[in-house]
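First, one chain by itself: the form predicted on its own, in structure tokens.
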Amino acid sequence: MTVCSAPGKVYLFGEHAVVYGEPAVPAAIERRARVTVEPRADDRVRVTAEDLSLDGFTVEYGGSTGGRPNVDVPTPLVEAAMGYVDAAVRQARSAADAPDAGFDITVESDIPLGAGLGSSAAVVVAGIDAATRALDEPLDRRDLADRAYRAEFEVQDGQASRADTFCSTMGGAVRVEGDDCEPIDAPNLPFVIGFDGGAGDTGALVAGVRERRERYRFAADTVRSIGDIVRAGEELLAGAVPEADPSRELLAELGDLMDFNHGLLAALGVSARSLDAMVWAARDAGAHGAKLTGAGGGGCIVALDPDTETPTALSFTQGCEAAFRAELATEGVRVEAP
């Protein structure tokens, strides 16, 4: 038996923007997906994920992954979560050579589905993982990352970046650009998150962000702006003290930036009535910054505070289902046993 945990994270800054070259500032945070891999004998997979739905869900199937399998829940999360779970499988009997091999799999999570802190790619990172290890052919970091990517790809119909699954395995802050993709020194950032209960549907909203830039120059400005915000961003993490407290000033520029990247991303058509509460309910209780955080329409934002107000603030807002701190999660994807 072999399990791994992945962290989901938040994005600083650049969301959306990085899906046309520009840069991204996405953060992982100490929520965590962990992924029980035993092989089996024969060719089959079984997978029991008991925290991607409201119920949970067991599924066996056998036999090449190379269609979805019947899930007897009608429900599209839960569709799209055995989605990731499949690829992850494909990605792994790749990478160790071994199509035939079997699974028996179980997913937790306490990551929120489709929030838009990166719970699939903290599953599929920690599964690729877990699997290639109990085939005894584990992935450098790099590797892993890559396969992650190419499995959310898949899924995503060709719409995702490099950003989350990067982010998920390597922990910490990270830059991406295109295929570039480095960790970057940050501090210790007093992240809270609020959540709406929801999710957005991730292909529709990326799909609109298109439409408009191609349609309006304006558009095409205001992705290149974010653009812009991001690499403000990193110059200003660039003169932080890694894994310290950063300073009130600090602090400060950081959340202008990021209320700048929400006011952009809103232009864009990615914001819905209830982020929009939670961002002004984070900046009204004296929050530095707040913005959405991920593709938007409805699930999460993230706010700077390192005080008590802004968690309360959010916790009494009409919209907001739950409330919390998140630390900066320095370690990525790790074995968690044996």
Ligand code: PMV
The other form holds:
Amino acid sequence: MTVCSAPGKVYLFGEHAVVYGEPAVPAAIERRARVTVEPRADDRVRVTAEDLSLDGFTVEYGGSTGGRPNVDVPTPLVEAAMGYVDAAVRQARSAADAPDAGFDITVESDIPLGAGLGSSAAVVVAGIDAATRALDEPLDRRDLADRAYRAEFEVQDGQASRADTFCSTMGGAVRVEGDDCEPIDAPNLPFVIGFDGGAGDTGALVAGVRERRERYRFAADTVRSIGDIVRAGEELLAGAVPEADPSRELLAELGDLMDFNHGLLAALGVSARSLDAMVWAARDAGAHGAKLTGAGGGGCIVALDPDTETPTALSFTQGCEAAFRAELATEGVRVEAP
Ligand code: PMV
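Cool, the form predicted on its own is there; where's the form predicted together with the named molecule?
Below: every chain and molecule of the assembly, starting with the one above.
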């Protein structure tokens, strides 16, 4: 039995603009998906999902992973969850050159699904790592991140950047620009997350930004300005002491950039009433800055606040279903049990 876990992430800066070649800085958070893999004697795959925002289900299917599993939970939810596990299995089989390998897989996740926190990337990264280790063919981190990206790319019909999977693999903060991904130093940022209980449609939101960017020069300028914010944010992070508590001045400056980034994302049409309400609740409570994270349209915001005011204010905000603190996860994917 091999157990691996991988963290979710927030975008400190740069979602959407990263699709057009601007840099982005996601940061891993201490909310993890754990995947347990036990090789089987046959070529079948059995998946048990404990809490992928579902009540829990088990599906079993044959050697060809194409067939629809027969389970009694709503099809879109099963397909969403299964698609990623399935793609991870294909990548692990191909990496280990074991096309007929069968597995019993258990997924446990405390990252809300589809809410901008990188739940699918964490499942895919931990899944490929656990399955290749179970087959005695462990991957180095760069290869693992690349395999995980390919799995997401396949499931999301090409609408995937390398940001989520690279960040979940490496942990800490990372910088992504096109295919170029690098870990960067970051202080211990005091993230607070607000979750509206929903999820945005990433494909539709990305398509909406693309259309505006093609139609209006000022929308293209807005995308470039987000790139400028990311570059300014990177400079701030580069001047900070890695993994130490950041100064109030640094938090204030990073927060300003996050506020600006949220405004530009809203201008591009990807915010939502619930996200704006949570962003304003966080700012009113004294957060240094707040913005939506991920594709938008619903899901999560991220705020910077080392004190208790922001989580408390968010928990009383209409439309906020959950508020929690999430420290920077300095460790990316890791083995929980060999
Ligand atoms: O909602 P998430 O965490 O999948 O992030 C989407 C981020 C986008 O920049 C909008 C798209 C992408 O793949 O980079």
